[in-house]
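One chain is shown next in structure tokens, namely the form predicted on its own.
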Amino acid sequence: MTDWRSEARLPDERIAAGRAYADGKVVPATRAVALLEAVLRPGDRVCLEGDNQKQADCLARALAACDPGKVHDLHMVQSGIVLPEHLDVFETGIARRLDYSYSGPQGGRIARMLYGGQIALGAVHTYLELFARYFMDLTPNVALIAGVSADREGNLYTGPNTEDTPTVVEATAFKNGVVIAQVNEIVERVPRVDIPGDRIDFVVAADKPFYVEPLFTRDPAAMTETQVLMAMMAIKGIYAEYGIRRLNHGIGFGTAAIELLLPTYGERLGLKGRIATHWALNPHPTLIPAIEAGWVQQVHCFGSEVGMDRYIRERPDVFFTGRDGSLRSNRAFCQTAGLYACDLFIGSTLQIDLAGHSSTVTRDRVAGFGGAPNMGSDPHGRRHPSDTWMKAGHEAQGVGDPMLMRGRKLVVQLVETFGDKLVPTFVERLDALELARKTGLELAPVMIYGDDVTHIVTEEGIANLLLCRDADEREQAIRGVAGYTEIGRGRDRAKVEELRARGIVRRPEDLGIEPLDADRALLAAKSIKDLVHWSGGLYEPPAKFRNW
């Protein structure tokens, strides 16, 4: 006779074992290691937050301190590999297999460990893809999450950095898993209930507040005139021409420069109210001047950003906030908005090949993807039109029945032709292919496939790949903006000039932009201190960004 409850009994056994270290649901930080050793089983799938920004660092330290004789061969299924402890567990044998999305701060170390065979890599995912697999074949047995506060019943307040938490808890708690939350404090009553207590099995009173990575803060003082020039071209040659109102910006100084040019250069072009009104975006400090100048109507956030809490609390007309005044972020919902409701994604990358494929994998760094493959893809399930979407679709298809010509999402790669240490951005062959070969991956970790990329912007100009009609035109368009890299020097000059005559390749002068006008004076804020002034003193930047 089939036993239909064998899996359902497992969490009861785990919880019973963990209660020896708890007072009700509450566990002191000093007992966190013992709690994990009691609850975890060898080979478990474990989701440790590990988000893009928020880190369950107390639980990460506890997991790394577990006895490998008791806890070993875990399969980690977490979106972010950010803390050293996230990789320490692989060196000690506590964990063996990994499925993840982003590893920016640990990109160098994870590359060495992958090439050294210390990690069995399942795949590098986009966020929404990994979240989807939580509900299919990567459902966590145990989730280790982070919140701001909890009451003794386990009701959890996640605060501005809710991020991945609701998705992780939903998948774990409702499929016979155990959820352990670390919190900054135990309170009588939480400001709002973000996660109901019946989904939380244990609450660890952490020894210090959880760490939040200031991932999206870019100091305007570090922006260059090259980045200003590229921002001018993006605004005039793409944002204005397509009338882009709903959008997402990836991380980087290039996109931050666009944000700081909206109240100055964008105002000069008469674009206020016509572009950049609705955003799927973390609360970038560099967006403050555009918000204060009345450009931005609404922002939905994946997570928060260090120092932006007071500013967000005072701008509820712009941000999604709770009755308590704090930001309500949600990575899964915002990624969905970015996929289906945004008409443009613009971001940077480390390598682009001649087909337009891009990747953040290099020979010595595996940074992961985060949300870029999701935001930077053309969703074939979209059915609602917009002027931007339809214009891009008509450019791509050229001819056909207008009623059957679906639109296209604009996916823009904004890159300088040479990156750090003068490493060329444009290459014949992506390093991702070598990683796949050495680690036995069936599929190379490409961040954005070339057939999704619609435009490439460099300091040399804009390549509009939508207008290319064959692979040769596409290759020459990419070479045409690749500057003095080997790829750029290999261009067919006559062909590139032909593409320029057709508007496929455009130089700054073709857009009516004088490169000498690309001056830092155009930036609405030229320092972090200027951003504080724009915010009326509400923005409180992290100490490492203060120089006054």
Given for the second form:
Number of protein chains: 2
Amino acid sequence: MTDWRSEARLPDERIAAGRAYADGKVVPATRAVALLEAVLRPGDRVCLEGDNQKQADCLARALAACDPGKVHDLHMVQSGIVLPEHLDVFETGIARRLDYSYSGPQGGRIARMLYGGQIALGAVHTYLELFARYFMDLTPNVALIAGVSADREGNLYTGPNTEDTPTVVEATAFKNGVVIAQVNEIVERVPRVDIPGDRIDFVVAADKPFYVEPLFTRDPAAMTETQVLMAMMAIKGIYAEYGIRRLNHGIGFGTAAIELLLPTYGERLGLKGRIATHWALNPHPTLIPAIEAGWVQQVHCFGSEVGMDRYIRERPDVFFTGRDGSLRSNRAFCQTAGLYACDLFIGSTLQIDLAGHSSTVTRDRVAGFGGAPNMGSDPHGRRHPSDTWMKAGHEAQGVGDPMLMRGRKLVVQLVETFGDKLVPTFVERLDALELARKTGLELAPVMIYGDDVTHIVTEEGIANLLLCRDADEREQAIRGVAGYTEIGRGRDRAKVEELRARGIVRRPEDLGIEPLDADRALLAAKSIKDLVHWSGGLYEPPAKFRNW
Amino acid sequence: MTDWRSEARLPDERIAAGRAYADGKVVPATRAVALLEAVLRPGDRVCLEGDNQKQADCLARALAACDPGKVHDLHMVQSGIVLPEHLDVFETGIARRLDYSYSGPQGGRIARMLYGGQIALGAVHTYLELFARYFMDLTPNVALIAGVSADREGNLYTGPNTEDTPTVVEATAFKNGVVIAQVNEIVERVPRVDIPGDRIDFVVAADKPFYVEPLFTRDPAAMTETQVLMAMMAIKGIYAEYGIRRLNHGIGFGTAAIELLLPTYGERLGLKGRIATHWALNPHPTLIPAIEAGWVQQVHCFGSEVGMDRYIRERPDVFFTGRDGSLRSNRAFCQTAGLYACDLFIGSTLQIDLAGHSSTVTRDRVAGFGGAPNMGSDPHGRRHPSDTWMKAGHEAQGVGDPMLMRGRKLVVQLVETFGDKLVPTFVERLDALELARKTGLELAPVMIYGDDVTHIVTEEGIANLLLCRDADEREQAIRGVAGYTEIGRGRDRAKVEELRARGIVRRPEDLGIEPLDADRALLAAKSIKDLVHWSGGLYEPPAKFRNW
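Now the other one: the form predicted together with another copy of the chain, given that the block above is the form predicted on its own.
Below, the chain from earlier opens the complete complex, with every other chain and molecule after it.
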């Protein structure tokens, strides 16, 4: 007789064991280690919520403090590897296997631990892809998550940083898993219910509020005139030409400069209402001037951003908010919107090769992908047209049966030819390939493959890869905007001039842009303080961004 | 001074108007028309929940009964156009614009209304794509949804058919919209909270339980030996060869036959545990024998299926269930899993052309796509390898830099060379193109484009399109399995034999399958009654499938 409840009985057993340390569902922070030791079993798949912003840090410390004799060989399945504790657990043997998406600050340490064999790596995913596997073959047995507050029934208020939480909880709670939430406070009644209490088994009253990284704050004071020039080219040569209304911006200074140029340069070009109206974007402070100037109709957010809460509350026509007034973000849905409902993804990268493949992985850092490969890919499953998408499709397909014409997602790389410390962005071969070889990865950690990239923008110009008809043209188009890098100097000058005549390579002057006009004066805000002004004092930047 | 709450004030105004017909949040069915007339405004974007199974039918009738003088020019944004009322509203002028995904029974009427100009069609989407737009540019102002029960605070129990509801509600409730739920009953306490009450504004006590279509029930008694043969070829020639563990099956008899052959033919081939362990699938009754025989580790569901409730409750190790014991389905997450976490999609279609493009649209029916284009596409954003996926990638890419080798999703079309009424499946030109021309669609309603299809299985054999090196080889591979259709008879026999020698076209005998062995005796269940037996009496088929 088959036992059809061998897994389904587990939550009851685990919860019964955990109850010894709880008052109802509530557990004091001092007993978090004991709770985890009671609930966890060796080999469990565990999601320790490490989003790219919000961190379940109290539970991370508790997990790292568990006795490896009791809790060991865990398989961590979480989107962000951000805190030191996320890797400490691999050193002590508490955890052994890892499947993840993003790692900013820990990228160097992960690489060392991979080389050293301390981590058995499954794969580096995009966010949405990892979420997908939560429902397929990487379902967590235990989820350790973070919220702002909870009531005694476990009803959870995540506040503006909802992020991954509903997705993680849904996969875990409905597949015989146990969900433990740390909260900043236990309250009588939560301001809104982000997660119903019947999906939360334990609530740990954390010793301090969960950590959130201001990951999307770019100080306009640090923007260069090169970035202003590139932003002008992107707006005039891409946004205006394709009439891009629905879009996602990456995390860098280049795209932040575009945001700051909309109400100035964009306004002068008469583009208001015609471009950049609908966004899949975190609440970037640098978007404030465009919002205030009436450019932005709607923004759906992956997560929130430190200091933006009051501003968002006062702009409910623009952002998704709850009846409590605060932002409702949701990484899974925003990534889905970025994949299927946006016509443009524009971001940056560290290396681009001659085929247009790009990566943020270097020889000694495994940064992870986050959302870029998802949003920076052409979704073949898309079936709704837009003028933007169809125009890109026409360019890509050239001739062919007009009734079988399809659209294309615009995927733009915005890079300076030389990056930090004058390291060239354009390379013969991605460092990611060398890293894959050394660590034995089956699949090289390429962020965006060349066949998905439609444009590369550098300070030298725009390469339109859609119009290239073979690999040689693509290579020369890339060389043609690669400036004084070795790749750029290796160009076939005659071929690049031919590509320029065909509009495949475009210089600032071809776009009617005078490089000398690329002045910081064009930035709608020149400092964080300016952003605060634009917001009418509603934006409250974190201390490290205040110098006044 | 900009008014930043012109939209955000609307829900309060609408809710205040609706309260006249409510006791708290609760509205009797008799006042549903008055409620809708009070809440709706001309031009509103409205999601009238029409999933592919569950229907908010009480609210559909109420909407159709509204006074077009008060409620008109609505823009309907809903995944399913299934009930007559879904189209009635376009005849009376209550609705004018339509964006949708799927239409089974109403496909003919939609086509006529499109020709007649009664519907202003936005686009025919995939489910996930439409959900994506809910968060971008098709956010509903009002959502009319369906649940099993609610308490007086509006906490909603959707029961096993959760389907689209959480996604629709999230987009609407957090973007200044109003949510109205019809429920079968008002209760003191819901069995579990599928949607928190603070996202639900009104609860309509419906006059009868909402309608659910048993869309995924395939009677084994109707399966033919041709389908058994094709299922054998798929299992031996594709599932076994690629070691497919994570997969999605389409809705037809062909894939249901595969499900029924796993515990018999699959067992004989020694494949148990090596294939078909993790599924993104509705709870198909035809999967019961494979589950009972221990083949299936986990199934995540888009929706539920009529009659499967008791069975699912007793198999919580396999299905995602709530602590109340019943299924928790979720179309958005299951589609995401189908896109990014499955290695195989296999389904059927009505027409395939010489490039492998396929469509279920015919000259007089616009059926919609549902999930097929999403799950039947190669997601370029995928970054986790599997042996299956990498093997397909190697076949597709042939030679090339091994470090830049990528995987490929397997997308299989399982079709008989002649369909219903002996209409040929293989055609020179898809009827979808003619329909697009006549209705002025910008984008032809192609279900799956040829470049995403990896294999075509017919009763004549398997065409492996991954191994084809140019368009001519693809065409001959397709002709080579197109049997006695005109397309099949037009093959270049010598070329097809060459393709066969290279393993691109494979006949049953090439796979070691004797067509005479393709006997209905191989079906683990030969009738619905057999399925009930397999389930130990837990499966309770709807009356129309009972003949004993």
